[in-house]
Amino acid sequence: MTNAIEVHSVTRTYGRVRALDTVSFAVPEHSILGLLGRNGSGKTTIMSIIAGQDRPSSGQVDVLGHTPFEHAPTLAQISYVRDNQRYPDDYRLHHVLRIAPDFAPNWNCDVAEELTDGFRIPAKTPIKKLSRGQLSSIAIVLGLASRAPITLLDEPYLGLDVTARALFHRMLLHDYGQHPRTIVLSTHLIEESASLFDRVVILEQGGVAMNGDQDDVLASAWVMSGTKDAVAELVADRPVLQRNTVGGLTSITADFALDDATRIRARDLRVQFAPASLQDLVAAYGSSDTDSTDVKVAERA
C-alpha cells in the first residue's frame, strides 16, 4: 500500500520548548487517520508541518512524495482547515464560496451547497459575527468540498450540535466513498469519531504513544477491574498504561494480548475485563497518574 504521508523522526522546537520529539508515522493513501491526544500533545504542530505551513527542526515529512514546504505542486493538493481559521473582516459566506475554487482545483459546488444548507449557515451575516459552531461549519465546507487528495481537519467539531456533527460524519463518509482521499482528523470527540478511522496515532507530550491500524490497536488493549491483589496477580509484570485504586479495588488500562489462559484466570480471580476504547487509551496515555510500569510507545503495523 502506498503511503500518502510519511513522517520521519520529526522534531520541532520553539526556543526551549520541544513541541515534537522524533515523531514517526505514515498515513496510507485513501485512508482516514485519527490524530488523537491531549491539548498540547503536538497535534496542531505536526498538522501544520504536513500542510507545509511550518518546517521541522529536524527530521522530514513527505507528502505525495515531496517535502511540502514551499513546494507549490504539493501544496495545491492539500486542504488544511484549522479551528482558528481567519477571514477578512468584511467577508460573508458567499465571499468564501466564491474564492475557494481558486485554491481548490477539485472544488465541488454541489457538496458545498449541500453542507451550507444542512448546517444552516447564515448567508448575510458577516463571518466575524458568526457563532463558534457556524465558523466550524464553514471550515468543514471548505475541507470537504475541496476534495483535496490530502485533507487535514484540525478540531472541526468546535461548537457544533449533535445534528451538525451527524451531518458532517454522513457527508464525510459519503463523499469519501465516492471520491477517496487521504484524511487526517484531529478531534477530542473520540467516541463519536472512532468509527471513521482506519488508523490512529496517539500523541503525548510531543511523542508518539501509539500508532497503528485501529483494529490492531484495540485488539490488545483492555480495561480490568477487581480487588487490588487479584488485579496485581493477573497483570504481574505486564505493561500497565493507567492504574486507579480506591480502597481495596483497582481498575487498570493495560496493553497486552488477553489469551485464553488469562481469561480463565481472570474469571477465577473475579476480575472483570472489557476491551479498551480509543477514549480509554487516550485518557490512559494522557494521564499524569500512570503506573511506574507504563509503556509510552506502542506500534501496531
Contents of the next structure:
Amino acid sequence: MTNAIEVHSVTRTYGRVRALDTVSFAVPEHSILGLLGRNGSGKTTIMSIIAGQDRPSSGQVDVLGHTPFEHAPTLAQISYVRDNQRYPDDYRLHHVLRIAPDFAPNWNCDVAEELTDGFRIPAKTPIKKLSRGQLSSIAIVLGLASRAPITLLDEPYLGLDVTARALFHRMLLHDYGQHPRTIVLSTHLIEESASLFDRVVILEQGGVAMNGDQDDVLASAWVMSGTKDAVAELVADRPVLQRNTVGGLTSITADFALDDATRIRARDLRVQFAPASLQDLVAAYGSSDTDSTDVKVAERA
Amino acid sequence: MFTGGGPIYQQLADHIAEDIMAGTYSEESSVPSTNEYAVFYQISPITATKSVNLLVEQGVLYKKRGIGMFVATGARDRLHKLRRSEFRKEYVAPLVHEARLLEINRRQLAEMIDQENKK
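For the form predicted in complex with its partner chain instead of the form predicted alone, what are the coordinates?
And the full complex, kicking off with our chain again.
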C-alpha cells in the first residue's frame, strides 16, 4: 500500500518551545488515522504542517508525494478545517456553502445538504452567533462534503451532541464507502471513536509515543490490578506506563508481552488483567509520572 | 459496539462466524458488504475488510467478483472445527477454575449442565 502522507523527522519550534521533536510517521492511502495525545502534545501543529498551512523548522512532510506548503495542486487535494476556524463577521451558513466549492474541486452538494439538515445548523443566524457545537457541525460539513483525497479533521467533536456525533460517524463511513479517502482525525473522545481508526498515532510532548495499526498497537498492551505486592511480583523490573496506587491496591497499564507462566501466576495471586483499550493506552502515555502516585482524595473525605 | 476484548477485526470476524453458525446466513447466501459492515458497526472499512479477508482465508466466505461475498459450502462444519478447539480454553477452563473456587464438585457441575440443557 502506498503512503498518502509521510512525515520525516519533523521538528517545529516556536521560539524556545519545541512543539514537535523529530516526529516521523506515515499514513497509508485510504487509512483512517486517529491522532491522539494530551492537550499541547502537538496534534494541531502536525496537522497544520500536513495541511501546508505551516512549515517544519526541520524535517520534511510529503502529501501525495509533494511538500504541501505553497504547492497549489497538492493543497487542492487537502481539506483542513481548524477547530477554531474564523469566518467573516456577517457570514451565514449559505455564504460558506457558496464559496466552499471554490476551494474543493470534488465538492458534493448532496453530502453538504444531508449534513446541514441532520446537524440542524440554523441557516439564518450569523455564524459568529452560533454555538460551539454548531461551529463544529459546519467544520464537519466542509470536511466531508469536500471529498478531498486528504481530509484532516481537528477535534471535530467539540461541543457536538450525541446524535450529531453518531450522524458524523455514519456519514463519514458511508461517504468513505462511495469515495475512499485518507482521513486524519484528532480527538479526546477516544472511547467513542476508537473503532473508526485502523491506524493510530499517539503524540506525547511533541514526540511519537506510539504509531501503527490499531490492532498491533493494542496487541501487547494490558491493564493489571490487584494487591500492591502481587502486582509488583508479576511486573518485576519490566517497564510500566502508568501506575495507580490506592492504599494496598495497585493498577498498572503496561506494554510488554505476557508469557503463559506469568498469566498462571497472576491467577494464583488473584491479580486481574485485561487487554488495555485505546483510551487506557493514551491515558497511560500521557501520564508523565510513572511512579507510584498515591491518591489523596479518598483520605480527605 | 466493539470495545475491549481483543482486536476489532477479530471481534467482527467472530460475530459474522457466529451468525453463520446460527444460520442467519445460510451456505451459498450473500453476507453484507465490507462497506455495509463498516457503516453499521461504525468501524474503519479497512478493519472490516481485514475481518472478511480472515474468513476468506479460513474458507468460510468467498468472493463472487462484482457481486459480493458469499458463505462457502461447508462453512458451518469448518467453523465448528475451528471453534471447538477454542472451546476448552475459552469456556471449560474458566468454568472449572470458578467451580473449584466455589467448591462445586464434579457431580454438582454435571447436574447444573443437565439442568441448563433442559431449558
